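Have a look below at one chain only, the form predicted on its own, in structure tokens format.
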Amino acid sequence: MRNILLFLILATTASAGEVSGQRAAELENLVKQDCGACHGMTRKGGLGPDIRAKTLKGRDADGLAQIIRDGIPDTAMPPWGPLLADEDINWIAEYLLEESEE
């Protein structure tokens, strides 16, 4: 199932500009499923740290995007840059910083 999701992500990645509403929904699902696999389904932490907006408060979107893009060496955080366009990564960083509590 994960391979299918990654294929769909690669097949629908925007080539330039902002992400569409449909793409935003796909990326939101990616955050919930793939990020949730390590950071917990509620993003309160697990193998990876808590990545809820209140915990990330004070971080800037560019720094967060760099972590998403490049991963963190010697940890379980993979680099998503080879799989996602910069627009997608930037959207995810903003989403994590602005997401309201559930």
Contents of the next structure:
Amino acid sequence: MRNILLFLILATTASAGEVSGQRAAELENLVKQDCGACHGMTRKGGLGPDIRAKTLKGRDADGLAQIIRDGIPDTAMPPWGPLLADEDINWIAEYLLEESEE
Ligand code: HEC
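Other form of same protein, the form predicted in complex with heme C, not the form predicted on its own:
After this comes the whole thing, all chains and molecules, with the earlier chain placed first.
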């Protein structure tokens, strides 16, 4: 239930253009809470695979953005395109490549 509310908040505050500092903080929280539900709070993996920066090293941001936008058919990885703007998804892809919890 909490997740659904968070989705609604994020979806309605999504706007075109650059990701602001505040939006970045919201997305950071989304990665921790919502992606973390499957990939682990520290992205080490759980139901979904390890998606820490060191594991994704060498992957390309556009390819990751596409996975995040469209999901992976026939797996638990959901498409985020209906919930997040492209700028948000691109920001998350870069964030996964750059930031690690540890
Ligand atoms: C309901 C569970 C679930 C949620 C929530 C989820 N994922 Fe996933 N994700 C998966 C699973 C399962 C896979 C692996 C699918 C497969 O290929 O078997 C995956 C795969 C991925 C991959 C591909 C990893 C690789 O090495 O190719 C990326 C990137 C990814 N997820 C990012 C995210 C991000 C970012 C979020 C949050 C916006 C997220 N996921 C939310 C379950 C989830």
